[in-house]
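Given as structure tokens, the chain that follows is alone and in the form predicted alone.
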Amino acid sequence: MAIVGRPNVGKSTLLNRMLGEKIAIVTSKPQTTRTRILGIIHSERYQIVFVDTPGIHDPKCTLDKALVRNAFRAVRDCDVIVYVCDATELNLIQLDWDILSGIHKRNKAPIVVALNKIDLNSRINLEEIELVFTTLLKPKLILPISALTGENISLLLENIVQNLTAGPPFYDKDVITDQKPFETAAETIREKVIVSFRQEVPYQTAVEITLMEPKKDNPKILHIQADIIVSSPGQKAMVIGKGGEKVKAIGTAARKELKEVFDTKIFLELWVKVRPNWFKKDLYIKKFGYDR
């Protein structure tokens, strides 16, 4: 089942939501999901697989472009689509339609609708939303939703269910993503990069894990070596800070995050290095696994 829908509508808040656990990083910046994020939930009944996706916006590099594939790949053998929309956005725009319509073309699947941020508008004209969806595609569903507090995710979950087709689990029960633990530290790291600056930083930042293994003198220790990618020098100066003061916080507000994730003591080292461009390089997009 994948979550799609444009940039910043709450689809990776809505994914931890229903899974009841944080499997991906959130943030209140557009673009912060770059690769599609598996998410398992187990019952008696039924266990669903969720694809989290890069938000589809209109690509301006060649990093952009990626996303856009990564997002419209995940849904190509969905057997059902959950279309997300800002509910505090009155109106549906044009990138609206032509995701719908590169959804439609991809997969025939039944699309479940959430307008999401109900928390945040209240006053929702549902009939005049149906009308509007009804004039591209019929929707199984179009729920209003709030991610954040768990408004009608119940109700939501009930309706994915009924959509589903029949078949045997593909998990086993303890398994709730398919993320590496590299994967998950890296993303943690990158998370709490985006939070700490505005402008381009959150934009054209990667993080690179380089070592994560026991320490040699005490292995009940994770330790951890990152590269925070960036693509310039003002950007390295930036995000090291005076005195390194800047990435040091970012470094704290990582290890706290990492020791919960994987329940034990961090020890985590950073290092900022510039890769001039590199979210415009198929070579460095590939490197750092956003062309999945």
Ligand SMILES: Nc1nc2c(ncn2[C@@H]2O[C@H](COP(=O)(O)OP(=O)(O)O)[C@@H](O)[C@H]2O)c(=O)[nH]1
The other form holds:
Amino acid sequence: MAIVGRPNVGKSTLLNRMLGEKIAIVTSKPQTTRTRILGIIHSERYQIVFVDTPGIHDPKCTLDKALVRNAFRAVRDCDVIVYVCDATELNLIQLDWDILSGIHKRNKAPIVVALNKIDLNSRINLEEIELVFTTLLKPKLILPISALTGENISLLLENIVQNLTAGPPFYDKDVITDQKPFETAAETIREKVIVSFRQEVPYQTAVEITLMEPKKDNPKILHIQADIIVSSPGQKAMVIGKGGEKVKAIGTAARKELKEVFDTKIFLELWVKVRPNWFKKDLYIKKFGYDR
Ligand SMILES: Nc1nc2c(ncn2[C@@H]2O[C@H](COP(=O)(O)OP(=O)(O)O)[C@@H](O)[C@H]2O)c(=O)[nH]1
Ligand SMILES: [Mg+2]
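One more: the block was the form predicted alone; return the form predicted in complex with this ligand.
Every chain and every other molecule in the complex is listed next, the one we just looked at coming first.
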């Protein structure tokens, strides 16, 4: 089943909430998620494979196009679609409807609409929203939820389970994501960069892990080397900061979280590198793993 919707509506938060673990990075900025991320829920009765997707929007550059492509790819082969909209942005509901129609053309799987962030807007007129969606598509359910507080999440999960098609389990019980350790490391570092900056830096940053192995002289410590890729010398100066302050803070925050994630001491080395306009170049988008 796939989680889709516009950027910043709370898709990754919902995935993490349903899994009870942080799999996908979450920030307050749109276009944080770049690839499809799998999360797997195991229970006695079922196994649900969730796909978190980048937000669907009007793509402006090569990277954006790849992100929207990744989202639609995930939609193509799933058996339930959870469409997330934002209860604080109901003025954009027409846009949601357009996207949902586009999805429906690609896949006729049952649709569950999750109206997220109701903790911020409890005075919604559900009937009005139902009217917008049911004129053409017939969603199985429109459910107000809060991914942040957990409201109605178990109800949502129940409805998803009811609409799943039965099949043999695909994954072992201890597998909860298809993200590889080096990808998790790169995403964790990228999250720390994104939250440290406004405007262009977050969208024009990539993280590439260049080394990840137990330290030679002390195998209990995981040695991670990563390049923070930016698209201009100005951005490089910003990410490094005065006297290296900024990159140091990013490193500290990332190391702290990576220690929890990998449950071991981390030796983290960060390098800031410029690849002019990398986000407009297919070669780099592929190299950094953002087109899949
Ligand atoms: N108040 C509130 N904020 C939320 C909720 N769900 C997500 N957010 C916030 O919305 C922002 C975007 O969330 P994210 O999961 O990254 O959105 P995505 O781009 O759709 O994956 C973050 O700042 C989240 O903390 C919710 O139910 N209530
Ligand atoms: Mg996301």
